[in-house]
Amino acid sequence: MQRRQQLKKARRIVVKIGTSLLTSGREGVKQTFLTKVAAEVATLRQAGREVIIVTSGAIGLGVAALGAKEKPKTIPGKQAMAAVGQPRLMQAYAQAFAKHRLTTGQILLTADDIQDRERYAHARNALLELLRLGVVPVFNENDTVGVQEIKIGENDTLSAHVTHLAEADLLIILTDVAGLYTANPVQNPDAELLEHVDVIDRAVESMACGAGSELGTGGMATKIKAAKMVTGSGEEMVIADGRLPKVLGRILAGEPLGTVFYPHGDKLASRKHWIAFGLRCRGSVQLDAGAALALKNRGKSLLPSGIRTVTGRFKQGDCVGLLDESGREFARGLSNYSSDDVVKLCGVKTADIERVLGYKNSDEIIHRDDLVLLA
């Protein structure tokens, strides 16, 4: 309970709202629920807090508007549903928040906007300007143009990216379950709700139950993934039942609602977070025990002498995963050399790089300034 009191200090909060809370089959938007959310956000704003919303529901609303029997499985089908549903979704938000004299603003993102450093910075600047103007930003993935190569995947992950983009203090994921249980509570009546999680290990990951709702794309597994991103960057996250009355204010008052995931690392600088979570890894290198220890405990750069094997194909400047002897990824970084060159440099001393390659970009395969340790 005492640790929960820390939530009272959160001034900038990201709230992710799931499809199952917002939409209901062919009925469209659950306007009563959205009205409740708008009232809660207005109360938080009056208390001096800033609120950013990450919403799902565009495809679900498209399904409802067109009277489709189910969510389409093809990418063009999903794009079409999103094109129909997104304006309806934002209209519903605008109407609900206007009752409290609040203006909403839409920001649509794809994975390209996260992975490209310049576009990431532009999105951040737009977000901060909306907050300065007193607007409630509403984020969603740009499903209308999204294809597999540029999709973030689901909005739990998007909400984790937005939390860092906004330099927020807290992410609250509102869903239709009370939080993280030790097992699937539908299948196991003995399942217990976890009040808090300090470390997300394999045991915690195994508690995540698969499928989300019929119209949604997420499940508890995607929320655990978001929690790893948020807590690894030094912020807190809560999963809670969005149907509870005044749930946002009660969480921020320290009430024992939902599951709190506590941070286990220092706050990452924006560039470090971008390397760790914003980029797609193009390959990996496995290190010997000594090199892995030097990176983990002594803050060293990755030298070629510590590399044992190389997997995948990557170019200079690409993001690469770093694996320990057991094959577990423990860090990520930007490579100064291509995979073809790194293969030639495995086990080679720094002084011999130029002799082996005929040139030398750097003494390090990955400099410590371009490297981030993962939990």
Ligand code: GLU
Given for the second form:
Amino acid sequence: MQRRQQLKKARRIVVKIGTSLLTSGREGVKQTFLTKVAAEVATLRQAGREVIIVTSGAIGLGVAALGAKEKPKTIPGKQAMAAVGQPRLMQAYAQAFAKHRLTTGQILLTADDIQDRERYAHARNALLELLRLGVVPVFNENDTVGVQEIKIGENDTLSAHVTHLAEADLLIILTDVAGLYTANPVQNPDAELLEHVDVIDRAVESMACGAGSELGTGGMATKIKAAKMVTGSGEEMVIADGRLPKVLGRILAGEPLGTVFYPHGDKLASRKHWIAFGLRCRGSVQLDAGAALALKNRGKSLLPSGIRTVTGRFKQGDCVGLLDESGREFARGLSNYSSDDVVKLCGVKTADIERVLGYKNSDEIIHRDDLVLLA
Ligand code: GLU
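Right, and the form predicted in complex with ligand GLU of this protein, after the form predicted on its own?
Now the complete complex, all chains and molecules, led by this one.
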């Protein structure tokens, strides 16, 4: 139970809200539920935490708005329902959050936005800017253009991707069951609610197969998949019943609600490992002695003024090698600018980036968080 107290430290939190909590048949959005969520988010924000929402419900709301009997089975049918439902969904969020003086902003993603490094960087920049402006970002999959090949398919996995995108500390999946049970609680009266999971092994996966899998699009199996993604890179995840009063605040106060999945990867190490070893370097930049030292010894980011030459062709978001004066690769990182732009920026002062390029993504060519020193 002591470990639960770790949750108190979470500063940036992704909250996933499933369709069953949000919509009910013909009535459309359960506005009272959304108002409750908005109140809880407002309280968390007052306590200095950032909240990012991943919501389902677009297709369900489209079905309700058009008075259709059931969810369409065809892809164009689902696309059309999402086109009708998504703006209604956002309108409901905007209304509920406005009551608490919060502004919401929509980000719709497809699988391409996660896999393509440039698009990933763009989505991340948009997200960070929304947070900077104090807006509550609300994600969903872009179901209207989502055909099979580019679909993530369900929002449990999407919420794990968003947790990575945001580098959030915690993912809370709100659903209409209390958490993960040892067996399906509907069929098995002896089923016990797990307070926490340390390791997601076969036994845990088999519990998920039975429990609650008829609820929502994904059921428990996709929640476990999301938990693997999140805990593997050092963050925590909680599955809890979204209908409980003040559920978010209580989880963050360390109350034993729902099931918490503890991380088994080291946050920093896994991301740095990914940058250092998981990505192919598309090019390199050679630095002057001062810049190389500032990076090696003083934990600085890479600014344009320290760059001498650029080799290779890379896009924004690609991995590049950093060479010292002697040509030795001593670090790797993700570039905020393409090679064409970095060529123009060699030796340029940060204050002049916008004048030289006509735009500015960021002050740094490579931010410290996206940079790893090699041994
Ligand atoms: N993106 C879908 C929608 O908004 C929901 C997917 C899910 O339920 O996981 O309708």
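The structure displayed is predicted, hence computed values, not measured ones. Numbering follows the first chain given and starts at 1. Between two forms, the rigid core is defined as the largest C-alpha subset superposing within 1.5 Å.
Core-superposed comparison between the two forms: CA of residue 125 displaced by less than 2 Å. Superposition of the core reveals a Cα shift of 2 Å or more for residue 345 between the two forms.
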